[in-house]
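Only one chain is given next, in structure tokens, and it is the form predicted on its own.
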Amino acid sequence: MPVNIAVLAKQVIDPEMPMAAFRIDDTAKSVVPPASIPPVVNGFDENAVEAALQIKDSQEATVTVLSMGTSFALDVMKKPLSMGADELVLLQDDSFENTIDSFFTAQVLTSAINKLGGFDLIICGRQASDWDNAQVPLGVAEILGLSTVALGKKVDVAGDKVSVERVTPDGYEVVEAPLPALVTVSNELGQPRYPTLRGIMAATRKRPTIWSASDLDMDAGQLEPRVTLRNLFIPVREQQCEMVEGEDGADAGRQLALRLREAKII
């Protein structure tokens, strides 16, 4: 039998885009996406379909990769198929977009998953690099009443156990549970492997699933938001720099010390 594996795959503005274009929109509170820089896929989450294309290198196994949102970039999000995933399934819907609230997300998932009918291995990234909660995962599991490991560096199946490599703070350890499962990874797994050109082209040609909220079923109470936000802001940060000088660099650093000694740092 092949092991049938989900990946949770989130759809992010790019974090490795300039801070000069990342803009808040103060009555939506919420990130304007940057017209100039197409979103990605999440950083953890591309570690989490190499972990899963791992498995499918190893032995029979099918890969079918999740993501839920409100609109989505079909290039970016058809990244895990040409990669080697075999399905995507995206849940896109107006009332998906209060991302923020980690338990509301974890039911969306789970209604999708539970419709498709389960998985024998369930594999995320550790967190998502917009809200960066690491919360969404352990709520899936929690629902789902599975098994979960975190913080994966490397995951293999073998019969009705899954053995993952777990990262601890002074190496890693193994551990196993039994079937079903989830396990969040880290990027300690490696590089996610490119694209190859054959399945560049192989992805252009496959569809998407596209459900939306009544595709899943979902009553009125499952899509009321738990979470509120009351405000989203950047930041505002003030540097102040004063040279010290002094008649040569022994008194510089007398005149230094004393002003460290006023402000009470030293």
Contents of the next structure:
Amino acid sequence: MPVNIAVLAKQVIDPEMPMAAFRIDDTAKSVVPPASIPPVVNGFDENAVEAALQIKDSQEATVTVLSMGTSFALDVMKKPLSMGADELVLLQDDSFENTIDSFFTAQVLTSAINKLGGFDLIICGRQASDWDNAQVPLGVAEILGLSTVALGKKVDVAGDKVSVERVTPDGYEVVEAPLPALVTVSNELGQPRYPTLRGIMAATRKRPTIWSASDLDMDAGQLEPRVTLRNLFIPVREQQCEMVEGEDGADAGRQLALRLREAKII
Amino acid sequence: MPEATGVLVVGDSIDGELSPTSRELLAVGRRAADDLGEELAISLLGDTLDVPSQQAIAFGADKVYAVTHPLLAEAQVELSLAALDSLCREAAPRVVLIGRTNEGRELAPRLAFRLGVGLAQDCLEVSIDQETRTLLANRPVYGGNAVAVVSLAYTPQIAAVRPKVYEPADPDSSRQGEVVSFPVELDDSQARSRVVNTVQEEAEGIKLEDARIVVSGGRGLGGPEPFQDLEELAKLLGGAVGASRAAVDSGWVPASYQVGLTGKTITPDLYITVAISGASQHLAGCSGSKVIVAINKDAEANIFKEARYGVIGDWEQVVPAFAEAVRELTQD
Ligand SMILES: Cc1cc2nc3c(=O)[nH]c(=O)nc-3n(C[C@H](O)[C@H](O)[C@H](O)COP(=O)(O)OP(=O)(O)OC[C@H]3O[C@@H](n4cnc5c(N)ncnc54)[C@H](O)[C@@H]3O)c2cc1C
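Could you drop in the structure for the form predicted together with the partner chain? We only have the form predicted on its own so far.
Starting with the chain above, the whole complex follows.
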């Protein structure tokens, strides 16, 4: 039996965009997507795709990518397919807004996972780079009652178990959990592979499955938001930087040491 | 469920002592409980809890829930979760505060979902809105480029508070409080995930998160070798070495060096960054430093907006001369 793997992936505003392009719409309390910078697949979710493909490299497996949103840039969201994933399922509806409330998102994704018949292993990025909530994956695991390992940097499946190298503050630990399981991964997993030309061609031909809210049986009571956004603002940094200069770089280095000494910092 | 009241801090102990994060949470929790005119409780999980219980009272708790069970000695997350789930259902706190530590990153969201309530994640500031008697939390979003103010619609209102943001109160050993033992029923089979091996790869010397002085290197160092120079500089200063994620992702230093949103939160007296641009996700882990010094060749680098002292220059010239001068200055 092939290992049936799902990856949850989110389309986000490029987190590496220049800070000067970062704008907030005060009335909508949301971040304005910069016009000239295309969105990306959340970086940690690309790590999750890579983790799934590494399993697929060594044994029979299928990788299905699921994403929720109001609208998608198809060429962006097809990237996991061009890396080697098998299926793309887009949960797209005007009501699937990108809010700060993880509860709603987790419920929608769970409904889709159930509709697809469940998975042996669900791999997710540790957090999305927009709201930095780090909640949806663990929420999905709780709703589905899955065994869970957070912050993986290596994920292996052997028989009915998943074995994960889990990042700790001073190294890592190897954790085993029974399938079905949900694992979150972090950038320590390493660079995700680049799409191959063949992968890109295959991805172009593939059509994603698209489900709207009405395609998913959702429990209305579970859809009440748990977290409400009251305000959103850009913090002001007030620090005045004193530039230490010198005749050349080395002299500036010496002056810096003297200045820090003078200020009794060293 | 009984009527919700009071503030509950999810506490923990390290080597038999109340953890630093728990002490910080008690300071936040004390203020929130006073604003509500309600009780401040703390939960402690483990097998021997006498010392941390008394410490918790000295640091501000009115009540300690001592959740003892032999299975809780190991702090396995699913068992802790099961214990906290039953405590929250029975004690029905209005507000729950959890430290966003490595364990808290997993515990807090799972507890919130298990209870069917919301969680304010990674908070820098929590307060009580007197009118509605609800929690208001400020939390960085978009990697720290913005701050969101959130409130929670269900009880308990749970907030995960970033460590090292709040100062603990001064302990007062004459404070009175009660220790209540809270028995839980746990079963080994609830612990589905098992740690089978632990690997430590931290550098020798002072721990990054405890160091008073930290020297961090970024992508601009260009390779692993220059980190040797930073190690030497750190040694001279009695400090530790950290890194940006770019340096970690390049494989120049282990992941345990990473400072930032998804790395370590540090608050040293002096933080020296070398060839780090100062992305908001990096600053998220070090903006609580007392003094930041930036060495970067790009005058426009964002790090200069956060730094107290800056040198615009090539680290290859600046750092060796700086280290030499530090050596001379600190020798006498
Ligand atoms: C969700 C998310 C989480 C993240 N979490 C973290 C995190 O926890 N920690 C973290 O650090 N990053 C994190 N990042 C990454 C972050 O956005 C930046 O990409 C990263 O911090 C950049 O590292 P850097 O400053 O070393 O590299 P760069 O941004 O490439 O900067 C290198 C700097 O070196 C300078 N330089 C180059 N050569 C020299 C020289 N010879 N002399 C002097 N200066 C020189 C350049 O001027 C430049 O400013 C995260 C990103 C995301 C999206």
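Residue numbers count along the first chain shown, from 1. Note that the structure is predicted; figures quoted are calculated from it, not measured. Superpose the two forms; the largest set of C-alphas matching within 1.5 Å is the rigid core.
_Rigid-core frame, C-alpha of residue 256, shift of 2 angstroms or more between these two forms_ = It does, since the residue 256 C-alpha is displaced 2 Å or more between these two forms after the core fit.
_residue 16 C-alpha relocation of at least 2 Å between these two forms, rigid core basis_ = No, its C-alpha moves less than 2 Å.
*Answer yes if the CA of residue 36 moves 2 Å or more between these two forms after aligning the rigid core, and no otherwise.*
No, its C-alpha moves less than 2 Å.
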